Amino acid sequence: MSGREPKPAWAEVPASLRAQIEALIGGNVARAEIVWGGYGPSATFLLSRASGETYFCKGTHPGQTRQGHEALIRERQNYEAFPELGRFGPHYLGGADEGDWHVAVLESVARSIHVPPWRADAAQSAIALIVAFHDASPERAGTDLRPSEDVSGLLYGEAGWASLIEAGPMRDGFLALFEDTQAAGDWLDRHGAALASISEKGAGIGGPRSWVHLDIRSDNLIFAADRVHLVDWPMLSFGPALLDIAFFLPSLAGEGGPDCNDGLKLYEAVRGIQFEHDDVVTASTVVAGFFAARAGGPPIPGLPRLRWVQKLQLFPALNWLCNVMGIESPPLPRPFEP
């Protein structure tokens, strides 16, 4: 892959910092190193005591986006207020913080194994895994949650199908992410327009409400020897079940996973309910459209891969959607590289 994000080292670590961390732990660090992966620049570290117990470290710092800052900030604030996130993810040890440095503490999970590549074993685990947490929303995450197109709108600002319909740079950038930008752009001008109404439906999404996470993706799974982990709750909000899944399928499918179809199939089959035509074709148009106003995007300064990954979970949704809607599927992606 081209380009990793900037993480501090653990030498960076402010020195009260650190104190504040080996008290959380209950010992000092005997060794920390750097832990590579995600999308940010976040600092992570696997911690070491000398007695052999190991923690994960992640927080931000000076060098830290506004976003990554945030993000971290609620993260923190959801483990405290809902520990049964412990039986999806990694025990919370708690927080510390110190000038511009904010930190998270967690149990350390090791990976038995990696994803991508998926393994048809590997996609129906994580699946049953989301459909366990969905099971298991609380009845207070309906008022102690933000509704999910809250969250989203926060993060990311407003934009999807509506952004790319007329002239300007968002339409520019998506039209550009493919091979024949002419047919690309007849295509858009003949669904655009509908895909934006159908947009405005997200809210009403049908199907079970509960929990959602809203970023399932591989690099926030970790398949450990007894169990998989869902990590990063940043985004923890109240909705619908289907939304949640349906921002995942594209990411398992551009992995080589399960196709969409294939993915919420599975999802329908481990939970024992079938979602409406009209929901799926709704969930699916809010995905795809999220991607397609992002992932034409200029880079983003400290965030070298984002662009890329969007693209990735871009085409899959596209495919997805046209499939759900029956209609022609858009011209052929540009390659793109990580």
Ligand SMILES: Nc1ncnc2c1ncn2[C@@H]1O[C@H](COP(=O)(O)OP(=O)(O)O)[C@@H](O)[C@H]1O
Contents of the next structure:
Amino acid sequence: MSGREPKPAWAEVPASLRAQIEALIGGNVARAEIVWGGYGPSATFLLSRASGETYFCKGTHPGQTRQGHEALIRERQNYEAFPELGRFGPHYLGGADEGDWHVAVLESVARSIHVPPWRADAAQSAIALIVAFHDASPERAGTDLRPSEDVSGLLYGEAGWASLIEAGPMRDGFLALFEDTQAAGDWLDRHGAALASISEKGAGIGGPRSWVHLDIRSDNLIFAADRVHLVDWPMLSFGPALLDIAFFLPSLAGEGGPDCNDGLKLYEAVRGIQFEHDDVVTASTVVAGFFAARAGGPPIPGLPRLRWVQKLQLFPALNWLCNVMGIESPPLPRPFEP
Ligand SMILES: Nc1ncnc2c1ncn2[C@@H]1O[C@H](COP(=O)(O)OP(=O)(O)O)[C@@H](O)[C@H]1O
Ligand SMILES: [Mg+2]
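Counterpart to the form predicted on its own, namely the form predicted together with the named molecule:
Complete assembly follows, chain above in first position.
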């Protein structure tokens, strides 16, 4: 176990920022608890007033990574530009800033069930929420949001299959994820170039286009008593709905839910559409390439479980890709744990 993310305590929040937060929630904070969840070191608190009302506060702070800092700023801009996100997630109360600290204050959402484990009805309701979110894309999302392919690249870099077919530490890191490194290298030699060329079609994935979240995973879903909430919106952008669901499915499978094929069928059934086979090939290739180029990388300070959760998504994504393309699977992964 590599430990939890290093999140700051409420006492570390500058006093003047605490005062701004109290102004946003309309009263003094009587109690503040760190909220665990997610894979980054963002400051996350459940705040209670003496009257019992609760609020959620998330923020970036001097110990946050550069990407984490940019993500919070983007997320606030997205909440401000699209108040209708409150239909799919918590309502936004406002933001506050002090030096290197920047926070967003939100309605707090109480969890009624913990996921994982993924029960069948939880998978169904998460997918129904994703379909409803895609279907509700406002007209102006197409003009006011950045294209999805810019956003993931902007926050996380462009690496994928093309980087893995070149000799170097990225390729070595990927191969080291398998029991039989030599066999994994042979698999990559046989298929890597084709996968790199399929990935180039990523920006042109067909099917319905809409606003997309691009970071849907169980830690960004809250199963409340009345509905499921989607949280954590830094990558809100405009692009193929298939890409959004395709980034979610490997985590669903990796956490013991339906496999990627079945998860996609569920989405198609709820939405009443069927994606083109070639688009599914492209989407699964892009997603598997994304995780393949990262899961074997060196640890990143402040993100102790990131490589683990990338592996958790990589292997279902590879299975999906091999299944839809009808190619041999890579060899068995080395066992891994958080
Ligand atoms: N509005 C909210 N109410 C209650 N808990 C929340 C709320 N938003 C997020 N959380 C919890 O806090 C965790 C971290 O929040 P998130 O917005 O995902 O930040 P991060 O960028 O650190 O992933 C989530 O995984 C979720 O468990
Ligand atoms: Mg999150």
